[in-house]
Each structure stands twice: as C-alpha cells, then as structure tokens.
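Let's start with one chain on its own, the form predicted alone, as structure tokens.
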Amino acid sequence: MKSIVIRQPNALVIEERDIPQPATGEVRVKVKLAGICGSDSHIYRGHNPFAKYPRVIGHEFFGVIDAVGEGVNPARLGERVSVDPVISCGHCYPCSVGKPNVCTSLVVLGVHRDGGFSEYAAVPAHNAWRIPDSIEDKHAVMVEPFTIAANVTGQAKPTEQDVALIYGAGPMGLVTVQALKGVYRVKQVIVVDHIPERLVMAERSGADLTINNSAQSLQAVLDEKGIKPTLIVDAACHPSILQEAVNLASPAARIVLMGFSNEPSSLAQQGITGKELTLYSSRLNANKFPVVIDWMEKGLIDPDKLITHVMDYRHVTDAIERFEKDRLHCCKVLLIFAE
C-alpha cells in the first residue's frame, strides 16, 4: 500500500508499505478520504513538539472497515467509519473524569502513532465510529474537525443569550462559528481576523458580525457598538490575545483557549478576578464523535461551507503548500485515497 510519510522535517515521501493486519481489538480501515489540518503541516515542517519521525501523518480520515482483529464482531466488515484519533488508557485520572483527550499516556493517530494518510490504517475498533448512510463521504471526513468545536462548546456551555467573540477565521474558528449558531443558536457571534477573505468565510458559516482588526482597534469597535462579549474563543492563539480578551470580556464571561503557543502571555490577574471570569482550555476532543455525527444527521452544521479543495493524495505536497500559503481562498483540503 501507499503511505504518506514524513521521514524528518521537510522530507515527505509517498512510501510503499505492507498492508497492516489488525491486532486484537482493532479494525483495518480502507481509507477513502482524509483532511489536512494545521497540525499535519506543523509535523511536516518540524514544529510539532509531540511528533516523532518517521511518521505517517493524518488524524482526520474516513473509510470502510475491510478486516477485523480478534475480539471484534465480524458484522462490522463493510461499515463506513470516521476515526477518532484520540487513544487513551481509560483508567488514569484524566480518563476517570471524562477527559481522555489529555490522558497521561495519550496517543494521537498521526502524531504519536501512524495515522490515516495511507491506503489502509489499523485502529482500535472503539475509535472507528459508524457513519449513517444519510451522511455523505466528504462530510464524514469532516467529523473530526467539528469535534474540536464540540469540545470547546461542551466546556463553555453556550446559551442563546450569549454574545460570542471568536478570534481567528481559520478552520477551527469556523467550525466553532457553525456550532455556536447552528447548534446552540447563540444570539450574536462576532469573528475577528486580519484577512478579508477569511471574514467572508466566517459570514458564510453564520457569523453575525465580522471585524478586520488589522487597521482598527477591536476594543474601539466593540466599545462604539456597546458590545461586551460573554463568551470569547481564541482560535488564533497569539500571546497578545489573552490580555485583550480579559479586557473586552463582560463580567462573568467565559474565555476558551485553543491551540498551542509556547510564547508567554502577559496577564494582569486583577482583570480576571475583578470580573470573575472563567478560563477554559481545549485540546482535541473528549468522546465527541457521536455528538458531531448527531449534529450532521440533524443538519445543524454544514461541512460544505469549509471544504474548498479536494485533491488526489499523490499531490499531497501541493495540497499542503496550498493549505499553508493560500489563506485567502483555501480553508479545508481533502485528499482522495480511494473512490
């Protein structure tokens, strides 16, 4: 089989490998589609501190079960599945309190263990979630990106009365917009970004107000409109954002941090305690695949609004470079592995 392998930073090859045999408790997935995420780019460029090389990247993938290991019901053969990349131990403290996404022995497919940018992938059977016939293939591969929004909203618990501010109109910001508007019916969702084309994408995903803060003060715009956000999501992850978010937030607001920035943020404690703000952080997803599959079945979210490019996996280098460089027009890139 063909697999996309990062041998070392900036060294990507399409390599011939043996087709894996599923171990006890595993299934083998014949991969049909996979999505490119920023973390795949980071591993490719050597910017992901968790990755070890060589590595088959890819943690957003969908396909059909074509083999099962010992202990797995053979009736699952032929099942259409989307794969949760989070593999956890199930018994450490984080797992015991419903946070397998930060398991003390966490393994993420495509990061710590070979992932789904391959014609076949062997994965734990309980990580392969059945996709209903009503959900088409190109939407099924988008389940994992939307679990990021499900994890954020599951912690922050939005209500219809919220006024939400999202920093960043990249894929993670946009899935969060769709969740806030389509699922939680949040009264007002505001998106801020430096790129006009990204803000258009945000409007298409349901944003009520978009603000380009490259040439104007976000604080000034919100003050002029009398807006005090009650929920702020940082999907841009710049160190300067946290203090600004604290300044902008309404008393009793919630702030959610996404992503990994290793640069320190300067923060005055008084702004947090004076308003009694709540800070959350969100990583990956904690058992959110059935949640998102339900959203899709009910038509509450629309992956088509994010998918901008679909390419053959043999053009993966071009696909990643487009994802990295064409921020004006490119949002979500899917790779085809099998028809």
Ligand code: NAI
Given for the second form:
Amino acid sequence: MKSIVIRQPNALVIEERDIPQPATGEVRVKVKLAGICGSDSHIYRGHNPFAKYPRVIGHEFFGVIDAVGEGVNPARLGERVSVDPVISCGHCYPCSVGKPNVCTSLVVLGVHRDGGFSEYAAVPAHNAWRIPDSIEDKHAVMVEPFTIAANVTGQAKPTEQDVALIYGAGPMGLVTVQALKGVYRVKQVIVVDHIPERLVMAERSGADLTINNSAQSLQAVLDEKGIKPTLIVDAACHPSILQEAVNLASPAARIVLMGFSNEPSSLAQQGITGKELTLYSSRLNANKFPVVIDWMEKGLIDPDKLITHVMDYRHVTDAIERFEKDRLHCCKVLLIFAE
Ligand code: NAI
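I would like to compare: after the form predicted alone, may I see the structure of the form predicted in complex with the ligand?
Once more the chain from above appears, this time first in line as the rest of the complex follows.
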C-alpha cells in the first residue's frame, strides 16, 4: 500500500508499506477520504512538539472496514466508518471523568501513532464509528473537525440567549459557528478575523455579524453596537486575545480557549473575578463522534460550506502547500485515497 510519510521535518514521501494486519481488538480501514488539518502541516514543517518521526500523518479519515482482528465482530466487515483519532487508556483520572481526550497516556492517530494518510490503517475497533447511509462520504470525513466544535460547546453549553464572539474564521472557527447557529440556535454569533475572504466564509456558515479587526477596532465596533458577548471562543489562538476577551466579555460570560501557544498571556485577575467569568479550555474531542454523526443525520450542520478542494492523495505536497499558502480561498482540503 501507499502511505504519506513525514520522514523528518520538511521531508514528505509517498512510501510503499506492507498492508497492516489488525491486532486483537482492531479493525483495518480501507481509507477512502482524508482531510488536511493545520496540525498535519505543523508535523510536516517540524512545528508540532508531540510528533515523532517518521510518521504517517492524518487524523481526519473515513473509509470501509475490510478486515477485523481477534475479538471484533466480523459483521463489521464492509461497515463505512469515520475514525476517532483519540486513543485513551480508559482508567486514568481524566478517562474516569469522561475526558479521554486528555488521558495521561494519550495517543493521537497521525501524531503519536501512524494515522490515516494511507491506503489502509489499523485502528482500535471502538475508534471506528459507523456512518449511517444517509451521510455521504465527503461529509463523513468531516466528522472529526466538527467534533472539535462539539467539544467546545460541550464545555460552554450555549443557549439561545447567548451572544457569541468567535475569534478566527479558519476551519475551527467555522465549525464552531455552524454548531452555535445550527445546533444551539444561539441568538447572535459574531466572528472576527483579519482576512475578509474568511469572514465571507463565516457568513456562509451562519455568522450574524463579521468584523475585520485589521480594519476596525473590535472594541469600538462592539461598544458602538452595545454588544457584550456572553460566550467567547478563541479559535485564532494568539496569546494576546485572552486579555482582550476578558475586557470585552459580559459579566457572567464564558470564554473557551483552544490554543496551544507556549507564550504567556498577560492577564489581570480583577477582570475575570470582577465579572465572575468562567474560563474553559478544549482539546480534541471527548467521545463526540456520535454527537456529530447525529448532528449530520439531522442536517443541523453543513460540511460542504467548508470544503474548498478535493484532490488525489498523490498530489499531497501540492495540497498541503495550497492549504498553507492560499489562506484567502483554501479552507478544508480533502484527499481521495480510493473511490
Ligand atoms: P487557521 O490558522 O486556519 O485559522 C485561524 C484564523 O484566525 C485565521 O483566519 C487568522 O486570520 C485568524 N486570526 C489570527 N489572529 C487573529 C486575531 N488576533 N484576531 C482575529 N482573527 C485572528 O487555523 P484553524 O485550523 O482554524 O485552527 C485555529 C486554531 O485552533 C489553531 O491555533 C490550532 O492550533 C487550534 N486548534 C485547536 C484544537 C483544539 O482541540 N484545541 C484543534 C484544532 C486546532
């Protein structure tokens, strides 16, 4: 089989490898589609602190079960599945409180262990989630990015009364907008970004108001409109945003952080305690595959609004470069591994 391997930073090869045999408790997935995420590019460029090389990247993937290991029901052969990349131990403290996404021995497919940019991948059977026939392939491969939004909303518990402010109209901001509007019917969703083309995508995903904060002061626009956000999601992830979010937030608001920067955010406690704000962080997803599959079945979210490119996996280098450089027009790039 062919696998897309990052041998070391900036060295991507399409390598011939043996087709894996599923171990006990595993299934083998014949991969049909995979999605490119920022973290694939970070591993490629050597900017992901968790990655070990060589690595088959890819943690957003969909395919069909074509072999099962010992202990797995053979009735699963032929099942269409999307794969949850989060592999957890099931018994440490975070796992025991429903947070396998921060398991003390967390393994993420495509980061710590070989992932889905490959013609075949062996994965734990319980990570392979059955996709109902009503969900088409190119939507099924988008389950994983929407689980990031499901995790954010699982923390912040949006309501119809919320006025939400989303920093960043990249893929993560857009999936969050869709969840807030489509699933939670949040009254007003405001998106702020530096890139006008991305703000257009945010409107397409349901944003009620967009603000370009390279052209206008966000604070001035919100003040002029009398808006105090009750829920703020930082999907832009610059360390300076947290202090601004604290300043902008309504009393009793919730703020959700998604960033992994190791630069400090300067912050005065008074701003947080004075308004009794709640700060959440959100990493990957905690058992959110069934949640998002349900959203898709009910038509509450529309993955098509994010997919801008579908390319053959043999053009992966071009695909990743386009994803990295063309931030105006490129959002989600899918790679086809098999029809
Ligand atoms: P992206 O880079 O495509 O999008 C980020 C957007 O934020 C860009 O459109 C950029 O113009 C905008 N932006 C940057 N600084 C801004 C500022 N000060 N104000 C307003 N907009 C600003 O990235 P993507 O894929 O959407 O991911 C966003 C972030 O989420 C990344 O930092 C990534 O590491 C993080 N992430 C976190 C996950 C988690 O589970 N916590 C999962 C996936 C991504």
